[in-house]
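First comes one chain, alone, set out as structure tokens in the form predicted on its own.
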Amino acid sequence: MFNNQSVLITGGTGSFGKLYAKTILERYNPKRIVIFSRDELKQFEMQQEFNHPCMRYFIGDVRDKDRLSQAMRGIDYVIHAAAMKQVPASEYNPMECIKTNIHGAENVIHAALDNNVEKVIALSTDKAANPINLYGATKLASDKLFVAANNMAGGHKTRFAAVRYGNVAGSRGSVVPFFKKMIEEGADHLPITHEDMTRFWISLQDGVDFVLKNFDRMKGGEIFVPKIPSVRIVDLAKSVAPDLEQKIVGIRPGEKLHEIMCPADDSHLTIEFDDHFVLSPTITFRSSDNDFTENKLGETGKPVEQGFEYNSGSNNHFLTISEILDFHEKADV
């Protein structure tokens, strides 16, 4: 799909940008990566280590619509993984996470449509179903606004979609990375914001994945769900330090005890398939299949029970220590 396509990724610096850029490269032979981002200084470390010759760098904010439409000139695909996404930052200057997560989610929208771009993914999270924190509310809208573009795209082909998933292990802002760090400075505890707190857990590969995957199944308006495990903070604390005593300091602002990607709200609108859910749009769409039991990969899959609702604490699948240790030495923690 990306051989001779010239693809944007916006917020390219981060965590998912770089393993993104690093795995198209290893794949395909894209005509270009356009990585468009607001730290000089990131742009500057990842050229050092990502200077094939198919790699551009733009200066941009996603707040900046003009500078979005120039940077995505003859762009193909676009993957939206910009975002502000820490939930206490988001809870004490909310202006700022609706200006970068609604405001910028819509420039990308118009962006992508005055330049005809084919397809448009946007990383969503799991803080986004039935939101209770300013961070997750706007990372809804931003969906709503991302599954509302296909109707707004009139004649233009470009089709929009956005990835749900859970707690990236390894990434930046990632609780073992943290935990790692209070172990080297001499911590004498770990502090748990709750014993019975859990999280969907994946590999940041396993994401960049299912993104590259969900180009080829996307027809758009899709918000595709991985099936992923689960994990207890307890276990993840025990893992990289087993002996070490944990004590209990509260749920921080924002944060829920269970996380949820698939609400029992949407159940009527949740489809099923082997190794993923797909939520479709709660509007219809006058321009194309509004069906989406089938993909454009032929994949099908069927609805879910009613009342049926993807929870990080009811999952079928929670990891083992073992299999997080798994997970540390894969995501490099």
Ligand SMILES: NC(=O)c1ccc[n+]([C@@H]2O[C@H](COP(=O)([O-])OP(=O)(O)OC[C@H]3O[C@@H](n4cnc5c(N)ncnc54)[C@H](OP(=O)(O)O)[C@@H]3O)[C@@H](O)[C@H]2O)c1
Given for the second form:
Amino acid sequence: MFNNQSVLITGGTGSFGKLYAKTILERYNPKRIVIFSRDELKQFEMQQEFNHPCMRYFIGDVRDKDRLSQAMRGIDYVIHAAAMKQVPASEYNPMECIKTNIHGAENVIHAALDNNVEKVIALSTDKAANPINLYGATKLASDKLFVAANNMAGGHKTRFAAVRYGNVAGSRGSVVPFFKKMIEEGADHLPITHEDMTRFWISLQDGVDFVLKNFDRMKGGEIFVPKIPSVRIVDLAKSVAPDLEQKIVGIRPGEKLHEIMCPADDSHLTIEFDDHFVLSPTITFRSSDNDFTENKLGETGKPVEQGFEYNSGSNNHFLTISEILDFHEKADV
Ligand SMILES: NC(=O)c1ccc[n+]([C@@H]2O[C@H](COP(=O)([O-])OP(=O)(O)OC[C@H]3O[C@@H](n4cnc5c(N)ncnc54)[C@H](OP(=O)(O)O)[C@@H]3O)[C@@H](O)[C@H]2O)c1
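If the one shown is the form predicted on its own, what is the structure of the form predicted together with the named molecule?
All chains and molecules follow, beginning with the one already shown.
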């Protein structure tokens, strides 16, 4: 798919973008990989590590459509990973979150259409399903923009899809590195928001591989959701410190007890495949195939039962404490 092709990653210096670039370099012979992000220091540091001749570094903000359009010249595939993603920061600075996550998405779409990019995949999050915080709400708006963009393509070949997944084990600011830091600093207990809290759990490499695969699967208009395990927060704490006391501190504003990836209200749109779900569009596309039960790889799925919800609290796969330890060792967390 990516041999002799040009790929642009918005947010290419982030955790996802870096591993995505590394994985493409290891598995394919791309013509160009363009890293698009704002901070010159992060790009400088990435250049020390990723200096393959096909690598290009563009300083730019997804809020700036002209710059995005310039960076997308001759690009075949775009992965849109740039985002403002911290829930509290988004609540305190709502317009900043809207500008990056919604206006940024719109700019990516227009730049991709202007440059006749072949396929675009935007990263979404479980927080976009039935959102209760602004971060999730902006990601839902972004998902809607990318889905509807397939109707804007007109004579262009560009197709857009989104990938929605849950917590990335060990990502910046997430719970396991937070617990580990507390332990290093000699904490006498670990704070637990709620004893019943659960989360979907995915490794960064599995997230990258899922996105890669969906470039082959997509027709345009899908929201792809991987089938992944859930974890209980109390088990995560026990996995890093089996003997340390846990204290319940209460759910923080903007947090849910359980996360959802496919809401019950969307069950009439949800199609189940062997290892993933597809949320098919609420709208009809004028110029393309509207049947999402078969993908471009020929894999077939079945509509789920009315009312089905893919929820981290009722998932049929929970990791045990020893499985969490194995998972973290494999994922280098
Ligand atoms: N981590 C998770 O647990 C998780 C779970 C589900 C979904 N996701 C989604 O996955 C995507 C990638 O997440 P990540 O964990 O890789 O995030 P990350 O490590 O925080 O990286 C974010 C990247 O986006 C860039 N960026 C931020 N604002 C930008 C802007 N306005 N213009 C251009 N670039 C900008 C950042 O670089 P600069 O600051 O230098 O611009 C950085 O390269 C996000 O869309 C996120 O919503 C993440």
